[in-house]
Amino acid sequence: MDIVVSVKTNLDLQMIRIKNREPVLEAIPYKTGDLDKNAVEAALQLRDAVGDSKVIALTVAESNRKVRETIKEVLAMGADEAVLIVDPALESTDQAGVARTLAAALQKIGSYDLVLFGEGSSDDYSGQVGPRVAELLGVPQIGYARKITAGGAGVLVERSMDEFIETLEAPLPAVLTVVSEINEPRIPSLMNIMKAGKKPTEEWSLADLGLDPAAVASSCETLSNLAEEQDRKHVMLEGGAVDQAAGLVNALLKEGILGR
């Protein structure tokens, strides 16, 4: 069973600060998406259970710098090889453009049985890319997977839907999106980190996939990316500690934050 895992590189959101209601992105490090790590771990466990399989990490970005280090982390986790789609035109793309790029890359890879995605990305969590890729490839898609088992000529997927547990079966090839409950991603050992740089890694451009920039151009326009405006009360508490505590409680009661 050959498994391809889509891996997205995100800005580390915990490192972003807000200035004048706008995010400051300079010098913010990149990291592999949390749910993408769950997808990688699921692929590795399937590979080990089935045997005679390989895991390919697939990622897209506008620059090599953005993905080189994060893809090494995925290779250190245990992925066998990586394919990087790097092109400046991808800087302004949207979910539809990413899906077209990934679908074209999968067609170029040629041989695969499963394609795994995180259910959503750490930055916008749209949950669109996996289903869009499945539609473009014309293959079955199952979302919200919390358990995956290979069986017969297909795959069994268990997922939680409100009060029910569903078990679905799909023939191969298929696209699956996973949730965080599926596993706990492994932490790479020092030895595997050192080996990661020697694993096969290919880099393709949009032209290598037969795509031009217009094919991945965004159809969406961002009108605003401002943080919510905050109106501060500038309440000053005077007196000793007891008086200040009483004043704080009264202020919170007036705002309805504390119940009477």
Given for the second form:
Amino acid sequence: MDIVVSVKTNLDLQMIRIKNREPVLEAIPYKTGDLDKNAVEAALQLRDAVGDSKVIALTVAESNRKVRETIKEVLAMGADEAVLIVDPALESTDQAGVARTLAAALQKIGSYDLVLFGEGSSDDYSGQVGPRVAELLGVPQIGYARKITAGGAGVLVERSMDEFIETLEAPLPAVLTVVSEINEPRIPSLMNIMKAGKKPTEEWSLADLGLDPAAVASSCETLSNLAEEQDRKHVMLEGGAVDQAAGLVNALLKEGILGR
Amino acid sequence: MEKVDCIIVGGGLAGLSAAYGLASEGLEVMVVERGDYSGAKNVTGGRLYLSPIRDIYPELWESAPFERPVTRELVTLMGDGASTTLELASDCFATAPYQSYTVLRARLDQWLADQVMEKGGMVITKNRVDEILVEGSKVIGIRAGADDIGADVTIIAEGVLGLLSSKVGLREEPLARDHALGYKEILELPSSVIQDRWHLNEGEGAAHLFMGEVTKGMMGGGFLYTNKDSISLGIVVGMSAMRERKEKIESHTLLDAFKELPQIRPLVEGGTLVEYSAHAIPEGGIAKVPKLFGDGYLMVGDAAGLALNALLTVRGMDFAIASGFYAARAVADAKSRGDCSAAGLAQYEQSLRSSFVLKDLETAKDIPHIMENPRLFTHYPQAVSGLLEKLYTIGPHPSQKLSSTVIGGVRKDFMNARTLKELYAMRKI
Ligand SMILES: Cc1cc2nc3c(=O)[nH]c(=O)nc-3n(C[C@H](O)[C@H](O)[C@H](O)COP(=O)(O)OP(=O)(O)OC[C@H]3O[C@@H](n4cnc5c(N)ncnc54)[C@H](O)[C@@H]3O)c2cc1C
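Okay, that was the form predicted on its own. Show me the form predicted together with its partner chain next.
Following is the full complex, with the preceding chain placed first.
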């Protein structure tokens, strides 16, 4: 079984500060999408369960530097090969553009039985890319997978639907997106990290995929990206701890936060 | 046990410098760093002396993410109620090639890690080395979590305290008396404000040190370095001085008090705190430098005590980078001769001895002892400011002759037996 797992590199959100209401994005380290790691883990487990299979990690980015380390991490976890789509034109793409790029890459890869995604990315969390790729490829898709079993004519998937669990079957090839409860992604060993750099890695540009930069240009324009502004009340409570506690209770009562 | 050519414990400047050298030579190198990324938790005051290391990896420095070249040097001697500031504006410091730059470790270390990877070296972050594996007298590799990994040579670059290396007897257990403690804040300020406040031309930087009251008279001092759009403000205090002080004081409160001083407040006004850190500093001098190499291992940077606090100059980063460079050369040579025993690696110590690293530490060998004298941080800053205060004072009574004020002050504060003895001892510095 050939399994392609799509991986997104995003900024380490915990490292981002807000200054004058705007995020400071300079010198923030990159990180593999959290749910993407669940997808990788699911792919590795399926590969090992089915046998005679391979896992290809696929990623899209505007520069090699951005994805170099995250792809290495995924290869270190156990993916067999990597395909990087790197093109400066991808700097200003959107979910539709990424989906078009991925679909074209999958067509170029040629043989794939399963394509796995996280249900959403750690930064934008739009949850669009997986379903869009399935549409573009014209293959069945199942979202929110919490359990994947290969068998019969295709895959058997349990979907996590909050209130209930739905079990679906799909023929191959198919596109699946996974939720975090599906597994605990493995942490690669040091030696596997060392070896990851030597695994086969292909790098393609948009031109290699026969895509025009215009095809991936974003159809949305960001007008502003501002942190919410909160007015602080600036109340200073005077006195010792006992007086301050009483003052705090009074203030909370007055605001209607206590005693409702 | 799986094996690589060389493992480096710790991805600070010393470890990364060694890795860069080795990777450039085509050796297989694995740096293991516990931080989220190189530089994440590394602390420095803020100034890298580039002059001593400019010829080491000359190709690197052009693109290094330095903050500002230091073109203005200031030092303030703080007495109780009066302080004296000396300022040196030197054409020599203000002309390229600049001798020193302010730096931010989060940027510098990450950048160096990138350079290592460009050369094919592997920097593995978010992984802690738990143990240095020793067989007989030979270091054979490391244990990290469930992984045991062997190496022909292990370079120990774990930084100050050397907890892993002292555990297996490669150096002494760290003692408080050989270390100082540093606290530091990075405060963001617009670069135009920085240039205005420190009277700097665009892109130039200032370094300002403080002695005396700032540490409540304990061994140590305060520092302020200007970065591109932030300042690094901190305080360093000897661990023994803290311990021995009669009225106990929580060391971290010194930094808060420093910021509140009337001389400092206007300088930091409006700054946004973006980073706070605390870190130990080796202050033992050459006497505390451990054995630098042995069968299958080398020690570099702070882990080897290669740092020098000479009051007006604080150095460790240049020593870290240089020791990493010489370590890489020694390992590459040893590998090519197929001899990674102590004898095969001995070249490392020889090259440190003939470079500034051990030479400067040797020259400064009496400094740790002299700095133990608390009067350096109490009496002297006070005496200098006291004397100047007198000279500048016009009171209601008829003034003394200028000369008698000076002579009287000098006699009282500097010409007594004790002070003369101390000043005489300082000739060794
Ligand atoms: C407050 C302060 C001010 C200073 N001012 C200056 C200055 O102005 N100029 C100057 O040149 N020097 C200055 N120094 C000294 C200088 O910062 C150090 O000498 C320098 O950082 C040493 O580099 P290093 O690589 O040896 O150690 P470090 O930078 O400490 O690197 C050690 C690395 O090893 C990692 N590590 C440790 N243990 C493990 C483990 N078990 N597993 C994996 N990784 C591990 C750590 O995470 C760290 O990244 C100052 C130091 C301090 C604290």
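Take the two forms, find the largest set of C-alpha atoms that superpose within 1.5 Å, and that set is the rigid core. Just so it is clear, the structure is predicted and the values come from calculations on it, not from any experiment. Residue numbers count along the first chain shown, from 1.
Here residue 248 exhibits a Cα shift of 3.1 Å between the two forms, evaluated on the superposed rigid core.
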